[in-house]
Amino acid sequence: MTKSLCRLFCGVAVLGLLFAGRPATAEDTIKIGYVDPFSGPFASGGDEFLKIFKVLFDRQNAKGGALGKKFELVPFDDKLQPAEALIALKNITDQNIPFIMQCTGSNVGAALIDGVSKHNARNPDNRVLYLNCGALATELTNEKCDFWQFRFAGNVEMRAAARIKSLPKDVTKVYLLNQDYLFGQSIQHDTKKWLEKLRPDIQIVGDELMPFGKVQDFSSYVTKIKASGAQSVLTGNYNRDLNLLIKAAVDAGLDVRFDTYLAHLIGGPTAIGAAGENRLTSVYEYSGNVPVDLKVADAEKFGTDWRSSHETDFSTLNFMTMLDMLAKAIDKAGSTDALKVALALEDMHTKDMVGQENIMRKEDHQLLMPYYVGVFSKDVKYDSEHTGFGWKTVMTASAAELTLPTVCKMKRPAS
């Protein structure tokens, strides 16, 4: 033989053993893809949810993860668009990862249904399964809905449910203003259908969709609404079209209600500061004072550990329901395999953190869940972003009371 072929049979050989003595990556964990924006305007809100996700990952492996294997987190910046988060679901399934996860912007779901649903027709052996933890459009566990679809947040109805039976009585005039695409609209659109079913009294003085993630200067909406008499700003608006909205309203000294949808969300509380005091409310999933007001220590305790390190809060429960249960899951399945860990999943009960029941509804696959009602106000043991200014809780919808009807016709897979 000669020195050359020598040197590559040789080189071959070492190669196959440095392989055979390493197990693949994809036995090792189990990855679920992580679509979200991480540059562009709403970074900020991908960079809040990947830190929440990465002590969440964390806690969930210490209770011993699924299968005897741990969870790994795999991030993909979609930068809030749809053609970038098809791009990462190509990325996704050509690394033969199980599932993919998206928290922001219902544009982005609805086109992540319409892609996993496409993908999974094509390529019976390579599902994938798509956990919605925030898009949150009533369409897409309704009109939209997919088997392939699990959404683990309450849909926009069952909020504005919530939003609009907490309005106080004296609220009769009210302004509404929204984000141009597809969650704005849904808002929009369910918070009309709720304010005219609970609160026939109301009236609307102004109704706006505004560009959604493009506007600078919100003085102009602010003048409008100052204008139109309304006691309340009803907004589904977050991150910074809320951040923008809240700082120009209180440089104006616009003397109105904000109750939003979102406002707990990261920076909403800074930007209003004392000027929010008992007029800004939203719709929340949880907050650091919920575990107070139920006295649930060890939940308390999660918020106190959380607070010591971050300077924003806690608040988005339905995640760490969602790994609980997709962990549920894939043990009661015995598998990663999209199809048997969706059927595990479909109608599964489980208590959260500070003991609540949660359901998977097997219609729809929509997760129903309780949401409070918060103002902020000092009168609170634990306050938000630093601000002296927390989250007192004023009303508590529960699942039952938030199990809405849906027009869901899924068509589920024949295997």
Contents of the next structure:
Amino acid sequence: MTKSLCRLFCGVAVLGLLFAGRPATAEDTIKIGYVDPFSGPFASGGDEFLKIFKVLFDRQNAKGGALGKKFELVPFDDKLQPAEALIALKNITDQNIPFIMQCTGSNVGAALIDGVSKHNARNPDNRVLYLNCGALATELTNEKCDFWQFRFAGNVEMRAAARIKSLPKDVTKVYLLNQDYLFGQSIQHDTKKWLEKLRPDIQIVGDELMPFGKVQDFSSYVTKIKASGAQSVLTGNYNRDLNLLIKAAVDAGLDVRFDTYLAHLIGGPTAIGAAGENRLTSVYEYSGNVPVDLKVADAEKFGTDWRSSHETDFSTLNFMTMLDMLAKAIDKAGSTDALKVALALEDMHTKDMVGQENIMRKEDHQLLMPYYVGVFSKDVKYDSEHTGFGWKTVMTASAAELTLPTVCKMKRPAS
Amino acid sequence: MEIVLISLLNGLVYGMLLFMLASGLTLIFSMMGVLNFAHASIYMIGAYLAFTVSQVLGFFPALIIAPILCGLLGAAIEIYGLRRVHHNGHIAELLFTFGLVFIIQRGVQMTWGMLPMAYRVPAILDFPLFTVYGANFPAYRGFMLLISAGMLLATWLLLKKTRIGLIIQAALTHPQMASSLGHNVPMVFTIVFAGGCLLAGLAGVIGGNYQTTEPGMAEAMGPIVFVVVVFGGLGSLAGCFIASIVMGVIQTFAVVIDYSFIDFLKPLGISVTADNLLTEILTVPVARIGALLPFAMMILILLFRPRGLLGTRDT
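Switching from the form predicted alone: structure of the form predicted together with its partner chain?
Entire complex below, previous chain first.
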């Protein structure tokens, strides 16, 4: 008994020492709590984003940070689970961190909108601002919109509009294949909506939902696609579900286009390789070849610096724009108070690294930003993930073109 | 008609790959009473090793080297791990292999990173073997069939026609007696475990470029292999074979079936029009729930024939 008690006390003493030893610089920085999956099946995405943010935070701090302070990233693992994300939110508010940032998963995003909104209502003296950099479901800035959320990534509908706009005139038969969960269904819904709106001449010869991440052999889907006579497969699939599909299609000699939403995500180009040449397209925020087309030397240099130290591509320009806007808003507000920063962010106009206009819309807190549609081709200056193939931009949709109506009715705080 | 033929072929390829994984698992189980949770992880290691070896020496040496390395790894796991926890009972062994899954998963991520590997079909096998109704059947799939059929034959010959096979079978059913007759039963266990891992490694080599080599591949393959083993009957190689092929074919066929349960009820004069929960279940097309079918079949067989298709004991 005494022995175990002694152990307990020793343990507590050691823990105490550990905490006492933490650096005392905490007050000198502006902390941003970053919630994303760093373990589990989606860890590759979170891991990559963390590397990107490291570079982007260094860049922002080299430019002077905000209010003369430097930004500091504090990561929390949510395992892509809403419950874990809410625990992280509690941690963040307990540490008086004024910003929570999250870039993966609309289910997590929906939970955070709710959690942050409740927290801010109950604790007006310790409010927190939710910076959404990648929960994409359209409804998060429509039916579910909230004053405390700012979304720095194009929603599904904006992508769908760009996606459909870029389809060549000679495509008249398409096959829709999507993953059977919130995001896939959202893509399916908005794709159909915009097909009807922009391309009524296109016939949908197949419309299918497939189990998310469960299919091992796509050859039967390929057989079905072939039988349907489709010219193009329009799909929101990503990772394994996209790579295996294209692999099976090439194996079977299926000659169709793959007009995807997310083929550019990390690992995609490596896994697909030559199979996607000249027939795989994707909708992206940025690629290394965008500044080449727009002739912006600084941005091109940023890309080459990135390539020299990373295996992957830098494609999340919206993350950089987000940090720029946040720094600007904090400076304008003169503090990190969530309400003041939020008011400063509203209706902010800014130019991104390649000089394109970005606007934070006041009504729904959705960033209006340009999207690029590109084809996987050898004919590029910078290839993707050292595969020899890269994204060649075939269409640019400006922020103005992607300014879509919103149904958001936001409840604003009585300042 | 053409869809049936193509699906049948593809189902066969997938089924044989499943069998290669499941046969090792069922052998290990019948011999040692251990359900090896880490089996699919060995499959993943096989794919990664094959990728690394093929970078240096080419695909065909990798086809031989990677499975052997997996076999050695299996032997090491048995000798230094499983054998030590063996006297603590089956729960300890089960937990040991369960822990191994996480360690291997993390180890693979730390060694090769989180991104998929560019492990591709060798150029010499990258051509269409033949064309059925305008759809190519890739040579590599034919090669997979060949390898798995060869493996099936070799395993069968080894178990039925050789002396070591005889001892393995004896140790399988009567370990005490085999031991009293002077056979080294623990070594037989090691051989079986290593053999099972070798087969999993071989499946990894040919499955890694048929699918994608990435850290999630063990997780994707693990559950379905257990379903095959349970469905076929724990410990039965023949049952395992039938179950693998059935599961492979069912999964590929389910995708092309656009009917829902309601369509089967229509000829009987039953129609559902009300919008309730039941309608939702009845109208969902089979294609959308195809991946669930193996699990549903496992539940059915556990309810009505718990020993599995050709299993010999109720467990």
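Everything numeric here is computed off the predicted structure, so don't read it as measured data. Residue numbers count along the first chain shown, from 1. Between two forms, the rigid core is defined as the largest C-alpha subset superposing within 1.5 Å.
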{"query": "Large Cα shift (2 Å or above) at N239 between the two forms, core-fitted", "finding": "yes"}
{"query": "Rigid core superposed: Q203 CA moves 2 Å or more between the two forms", "finding": "yes"}
